[in-house]
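One chain follows as structure tokens, the form predicted alone.
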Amino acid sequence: MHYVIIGASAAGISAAETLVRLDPDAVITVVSREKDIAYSRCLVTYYISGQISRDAVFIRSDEQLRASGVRFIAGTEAVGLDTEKRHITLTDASAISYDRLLVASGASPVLPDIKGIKGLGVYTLRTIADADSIIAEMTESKAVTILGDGLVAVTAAMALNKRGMCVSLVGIAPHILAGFLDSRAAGIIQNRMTEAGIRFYLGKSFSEVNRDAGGRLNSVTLSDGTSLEADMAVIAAGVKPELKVFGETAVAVEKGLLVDEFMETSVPGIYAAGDVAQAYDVVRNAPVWNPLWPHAVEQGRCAALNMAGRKVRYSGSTNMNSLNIGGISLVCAGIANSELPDYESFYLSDNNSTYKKLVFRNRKLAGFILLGKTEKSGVLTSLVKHETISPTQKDKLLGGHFSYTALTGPDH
């Protein structure tokens, strides 16, 4: 049996290591377009900030990868797929045949169509190579403008601020982290970032990146005409699933590659996991693109189990985040920022240091936000993944009783 995996990040590494344990006699080949493999994208901004070393970003050492028995082909991209002949084509025109294929190719940064955006001083932030370039540029830069208002943009802003740079964050949304936070929780975090010296220009975008006669970045013009001095720009305007390899194939695609409960795509023998996959969401009860590291690890493991014939159903995922911004801890999961009429929002705490919000839909805990005090977030996350909760459990939650003991028992 020859298992081929496209991608060597969370899902790909998880799948490869699972297959080694399940089928030690199989041949396993992992292809990665990146030269650096088996590192955590979640730690890249910590590397930029100087909080950790470059080596600390990697989740597996070169020695561990060599000892695994897996064949790794790094720095080479899969550019073609023949589903009938069951082989992939690489950038050097060579082909690799497979019996089972896992697509864990991840996602790529979105680069908006903005005048002057391509050139010196403008960076995306997705890979460790991107981080290396930004760190090298920091020695010559003092002012950086970040385009984006999501998690990567916010954590990059804090990292560059920690390095002493003058940071401006420009985002099209009305508040930061709008993909998973409401305006109140986002406002508390934004206030802390403002206290650290970060400037915000929300509800705006770049209209032009301006350069001097030598092509060096010197400012950006915003959509409202505001001009911001900048000698570096970081584009963190979102990512999209990396789907180039599929071309005209019959593999079903929506936002990402659609997979069934066994992580298999519409083409038998081809599986998908991680940021490229669109899998079952336990809150929305539908296939949803949830590009998060923990989900990628679990999806990679589940896909590998099924590739090896174990027939294990994927339990599903939902949106969840855990972070610390400027000393403020935050954990949230599910749908916590919806204003739709069939969602009920309850606020258990709301001040400048703590914020607790629970969101219900019918008999289900649809989501929550814990900011400042995040104890018992594991209990709430577990409940979000449950199909229903009882009226007694709901009353206990609204009374602030988040413990497993309080939520179980004969009267739960």
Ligand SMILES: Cc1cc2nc3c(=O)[nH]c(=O)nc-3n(C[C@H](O)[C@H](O)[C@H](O)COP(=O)(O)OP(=O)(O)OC[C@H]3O[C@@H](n4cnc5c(N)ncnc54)[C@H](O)[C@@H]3O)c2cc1C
The other form holds:
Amino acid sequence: MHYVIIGASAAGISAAETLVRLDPDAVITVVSREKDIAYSRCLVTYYISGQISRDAVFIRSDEQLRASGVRFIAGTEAVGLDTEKRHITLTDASAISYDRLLVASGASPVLPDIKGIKGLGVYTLRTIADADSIIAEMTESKAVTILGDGLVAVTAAMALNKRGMCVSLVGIAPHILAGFLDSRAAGIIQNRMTEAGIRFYLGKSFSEVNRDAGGRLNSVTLSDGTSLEADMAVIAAGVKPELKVFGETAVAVEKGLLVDEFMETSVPGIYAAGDVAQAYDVVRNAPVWNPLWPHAVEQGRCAALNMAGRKVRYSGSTNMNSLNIGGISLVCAGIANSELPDYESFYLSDNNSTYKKLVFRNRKLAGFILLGKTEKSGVLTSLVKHETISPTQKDKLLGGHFSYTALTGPDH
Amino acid sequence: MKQVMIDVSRCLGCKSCELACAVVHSESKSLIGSVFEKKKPKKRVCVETGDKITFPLQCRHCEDARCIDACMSGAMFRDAETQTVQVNPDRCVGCWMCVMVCPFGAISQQREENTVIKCDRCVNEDVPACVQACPTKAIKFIEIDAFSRDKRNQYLINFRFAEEGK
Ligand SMILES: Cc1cc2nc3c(=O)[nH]c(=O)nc-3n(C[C@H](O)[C@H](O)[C@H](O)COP(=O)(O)OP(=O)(O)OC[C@H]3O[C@@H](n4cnc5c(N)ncnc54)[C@H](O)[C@@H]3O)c2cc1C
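Structure of the form predicted together with the named molecule (previous: the form predicted alone):
In what comes next, the whole complex appears, and the chain from above leads the way.
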């Protein structure tokens, strides 16, 4: 049996390791466009901030990778796919045939169509190589403007601020992290970031990136005409699934590659996992694109189990995030950022250091935000994954009892 | 494999386990000594209160450990020899992803250090400290395969969350 995996990150490594365990005699080939493999993308801002070293970004050592017996082809892109002949082609035109293929190609940053955006001084932040370039260029007290209001933009802002750069964050949404936070929780974090010296320009975008005669970045113009001096710009305006390998091949795609409950795409024998995939979401009860590290690892393992012939259903994902920004911890899961009909929000505490919000829909815990005090949040995340909760559990939750013991027991 | 099992009906909520846990994780490994240590020793078991029950809760060392899947820094891992779930504090960056997904709420945040701690099942001791300390034998360290399913269920708090962390 020959398994081929595209991508050597969260989903790809998890799948490869699972296949090694299940099918020790199989041949496993992993192709990676990046030269650096088996590292954690989530750590690149920690590397930029100086909290950890470059080495600490890697989650597997070279020895571990070698000992796994998996053949890694790094620094090479899969550029073509022939589903009839069952092979992929690489940049050097060589072909690799497969019995089962896992597409774990993740996502790539979106570069919005803005005048002057391409050129010196403008960076995206997705890879360790991107972080290397930013580190090489960053200079204390110089100005950096970040475009984006999501997690990558916010963590990059904090990292560059810690390095002494003058950071401005420009985002289209009315508040940061609007993908999962309400304005109240986001406001508390924004305040902390403002205290640290970060300036916000929200509800705006870049309209032009301005350069001097030598092509060097000197300022950006915002959609409302404001001009911000900038020595560096980081574009963190979202990511999109990396689907290039499919080219003209017909495959079911919505926001990501659609997969069934066994992580198989609409093309038999081709599976998908991680940021490239759109799998079942337990809260929304529909396929939803939730590009998150834990899901990538879990989906990679689940796909591998099915590729190896074990029929294992994917238990489903949900939107969930944890942050530790300027000493403020925050955990949230499910749907907690909008006031939808049929959803009831309860605010258990709301001051400048703690904020606790629970959201219910009928007999279900639909989501929550815990800011400040995040202990035992996993018990709530686990409840969010349940179809229903009992009235006793709801009472307990509303009473602020989040412990496993309080929420379980014979009478629940 | 031996596992820590709880017989809820026997737990009086005396917290002897909490104390013993903190002491065994102190520098001096003695109660008197630990009182004078610069860094106050921390417990990794927590006696929780529910409806008419108290329950000494610690990491269950799940087979499909969500904390390992969620750990994005490579700090949380399964120890090959003991099959327990362990955390390497040197790799932990304090992102709280494990705290977000642990269905038992058994992982504690150490805010000052930006790391987490949890039960390490006292892998260097013959018997975990909480087990030794429990005066009513509510906490047991037993060979799990030797038990029938029924018997095993008696020891788990296997109510509504029974499907978690088998
Ligand atoms: C700065 C930052 C911070 C983040 N923080 C968090 C966080 O706190 N929590 C969280 O849950 N998530 C976070 N994420 C998201 C998380 O990193 C992703 O969800 C996760 O990496 C997805 O893993 P993956 O394996 O699906 O894909 P990826 O990590 O995107 O890896 C895919 C790999 O496939 C390669 N590839 C793509 N196409 C091809 C091809 N055709 N041929 C060969 N190779 C190819 C890519 O180069 C890449 O190396 C963060 C991301 C970033 C960038």
